[in-house]
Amino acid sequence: MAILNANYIAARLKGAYEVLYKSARGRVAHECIIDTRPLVDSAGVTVDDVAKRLIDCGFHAPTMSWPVAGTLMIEPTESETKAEIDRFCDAMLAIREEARAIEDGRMDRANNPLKNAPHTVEDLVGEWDRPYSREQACFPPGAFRVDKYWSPVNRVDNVYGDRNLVCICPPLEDYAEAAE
């Protein structure tokens, strides 16, 4: 079930997404490597903000830029529905479908969705002035209206945390003391 359900994401994403590592019959194993590299050039959209944009429809991210980098590599379980696999492509052609409005000059390069994303509670709710509306932005299509994920924060620059560690701890000096 895990190979037919990577083989049907496979096909309903044909054409808007390369996949990767297909065998001489068009078919992949497990896993379904979706190629978000052309993005880059095309749009300015990188693997992060495909990743965060599915925050916004309510999906963890695939695992990213592995084997490849600038890929996601999608792992369907025996256990997914139907349903929820419709729901998930559905994001990833309506993700790629914003990239199509970027590379065609109806949406800004910097100012989007895709690299504004994840919108929080506070987006819906707060001041708005991005150029694009408050639906696209919380309600993406493969999103669920009731019982929807909210990311309590929005994007964060991921590798600033990981090479400028920052200790809230106290000193050791204030352990010392505690020990004695």
Second form
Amino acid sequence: MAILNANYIAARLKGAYEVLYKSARGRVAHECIIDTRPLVDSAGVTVDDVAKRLIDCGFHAPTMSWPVAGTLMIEPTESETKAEIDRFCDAMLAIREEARAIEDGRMDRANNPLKNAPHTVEDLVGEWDRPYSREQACFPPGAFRVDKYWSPVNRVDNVYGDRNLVCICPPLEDYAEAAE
Amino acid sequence: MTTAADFTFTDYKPYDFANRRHIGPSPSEMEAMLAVIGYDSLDALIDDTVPPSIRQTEPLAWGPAMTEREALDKMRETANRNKKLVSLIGQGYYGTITPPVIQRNILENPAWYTAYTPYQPEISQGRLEALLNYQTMVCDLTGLDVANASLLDEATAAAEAMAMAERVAKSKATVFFVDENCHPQTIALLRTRAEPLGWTIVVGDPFADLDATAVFGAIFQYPGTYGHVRDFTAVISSLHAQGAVAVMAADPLALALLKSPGDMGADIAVGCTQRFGVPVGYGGPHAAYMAVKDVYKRSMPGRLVGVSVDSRGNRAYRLSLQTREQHIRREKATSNICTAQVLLAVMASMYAVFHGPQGIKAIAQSVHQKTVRLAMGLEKLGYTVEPDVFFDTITVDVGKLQGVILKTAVAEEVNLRRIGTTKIGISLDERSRPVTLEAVWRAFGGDFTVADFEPGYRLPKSLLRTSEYLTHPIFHMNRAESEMTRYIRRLSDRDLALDRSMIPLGSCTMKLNATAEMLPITWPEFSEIHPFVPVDQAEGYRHMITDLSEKLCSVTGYDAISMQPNSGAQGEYAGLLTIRAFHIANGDAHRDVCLIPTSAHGTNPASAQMAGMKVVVIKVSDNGDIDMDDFRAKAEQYAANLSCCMITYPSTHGVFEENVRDVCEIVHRHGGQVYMDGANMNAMVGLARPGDIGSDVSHLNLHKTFCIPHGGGGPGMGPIGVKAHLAPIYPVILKRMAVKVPSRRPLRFGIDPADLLELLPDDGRRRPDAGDKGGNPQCQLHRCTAQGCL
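Alongside the form predicted alone that was just displayed, please also present the structure of the form predicted together with the partner chain.
Okay, now the whole complex, with that chain kicking things off.
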């Protein structure tokens, strides 16, 4: 069943993304690697952007950049229903379309739903000056309307954290500053 | 009156867990999905996916599948075969009270136990905060600057500290000194880890036998395994004077009352947070900690949660300094730690949040006072109690009475620690009650009540703690349970776990952790068994582990299974040590080359390095398969020194490689052994067996294929399977490697029900009966993996 689910995902994403490795008979095992590297050149969209946009859709990203840099490795397992897998595939296909809009020049290369993902409530209540709607930002295909998962933070800056290493609970006054 | 004719018979089975409840797609969904892929049956898809050359010919013959209810009944019977006594054995494992608010809302809550390792920080803010609390707690208690979250157990944490000491020490010595008062399992594991790397372990009295000029580091237990509370400040200074590194293994509860390792000058502190609300569970899983001085933070193994900002400049947590980890550094990595007992670290941190510094201090004082009372009673009976100052552990020399006292204690439903042939050790904990003390006195021949003794203190005055701890407001929240409940809920609401959506992480196998599999974990007959109880008290565990081993043998085609390794990475390490021992036993100690394809999991080269092997990297061809020409050439080139190859099957690229048998054959022809990483076993269960394909050793990730939850980054379990020719060797290796069970035990495992019950080992997971294409391997896969092969 795990093999069925993985091959189903590979089949549904065919055309939108290339599945990197298949057996001689065109089959994948229990997981598949899809190539998001072409999007870097065509739309400036990185594997990170895809992963963070999946959060807006209510998903945990697949394994990133392993074993091949710039790709996503997807393993659905046998536990997932067709509906859940379809929701995931719908999200992945919609992300491909968002990248296509950038490729076609219909969407800005720097200010777009992929680069700004994940979107938070903070984004919504603030000034909205983006070339796409709040609706598109927060309710992409895959996202639930009533049971929407809201990311508690915007994209995290890893470099900042490594340069300014703090590994214990910060003092409370810092929390107050952050809220300002 | 109705008759049968009034009803349409339904063959729907509401309790068909094997085929429906534990599998995603329904029969009609399966049909629709197959149509999209272009097949008319699952059999045809599998035939095209799994090469015929490796397919197993016989289905797994486990009989019909049980319902969950039947399986739970069976688990109940198994649980009842364990005898639950009060264990005062100590030796690193202590009774503790898991606050129910933590048990129900964390340990038994899928929002926490089904989460993945927090590599995607935006959807992991809740558990990252809990882990930051853990690090803060550890830093405070140890008096050191930076703590990780977390390590597997105290013994492996000590080994990681030793390896780190070797890296950072200015001293170029190759000897590591180990305090004779370290727990025996820690000493045993340090020996195992040191040997392949060419380091010598010297065990002795730090105040008499330690030559600081001859060592790169030393470890001291605080308090010692027999109860001693000693000041290591001077010894540590002498180490520093020689450029050596000082490690202290410290009990976090004792640190609530005692001068911290940091205040004594220690560079590294390690220990186990089990007694912060995590049940002993026959030895695990529990979170170990490591804390270091600031200067060493970049050399510290394990995961480190840090504070950063998001794109709006708001505070956000994430894992720091990941470039230290083995998935980046590979064969240059110095640690293979990956799975890290996160769920248990979260529990321990919440215990500290729940109690706060006042609570932790009160618990520590109460444990100490009870121990003083116990000592007073024993002294009144004429026994000499050692040491004269202690925290919670005392040792009594009883001479020839040892046997009779231990036996009487068991009759009083109390387990004490047998030390040598003449001594008895007793460790009290927060669960110890007046009746417990009175039972111990009776076992020693005394008839007292606790009221007969005034409370007192026997801590060394010079070592009383003066520094504060748990000062952060998070440890000072209102003590009302409603606050605690909401705090835990608030954190879990920030996270995305399997209870909200699929987690399609390749190589991680984030599958259903069925609720029924989780239920027995908190049954006291499993959770309250101390790892060092007499074997006859752990009959249920023995039965369960034997049964699971047999089933895993039938799944993998191996001849023997060891349940010891605490994680997949530990399993790899144990498997490689077994191969190493095999070559040494054959007079081939020089065989030390390990071939690893570039596509391998990062832990593979890291484990090989730890096992003292030289890693030779094999190319991968454009289609993701092993480059056979390169493989042949390297195998030939290194034939004289070839130890083994490490391959993953199906490959890490998600493909069943057709040439896997050739790979095995080539390695064997050149005198090497084949290690097949079992991380992708989920694709094979019921269809193919590593042991049949030509592999000699594998580990299995029970937290992937076999349904143990990931817990946000642990617990995990990595049992290894070996072929018959390695079986005589591997228990010898594991005797030293396994940390939790004394050598007299036939099987050495230190595992929690969490590690096993999820597997419903005892016949719980049998094949469904007729009507499901019984006997066809495809069906086996879907039933077997659906059931986590239980």
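Everything numeric in this text was worked out from a predicted model, so none of it was measured. So that the term is clear: the rigid core is the largest set of C-alpha atoms that superpose within 1.5 Å between two forms. Numbering follows the first chain given and starts at 1.
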Practice task
Please say whether, between the two forms, the C-alpha of residue 15 moves by 2 Å or more once the core is aligned.
Solution key: no
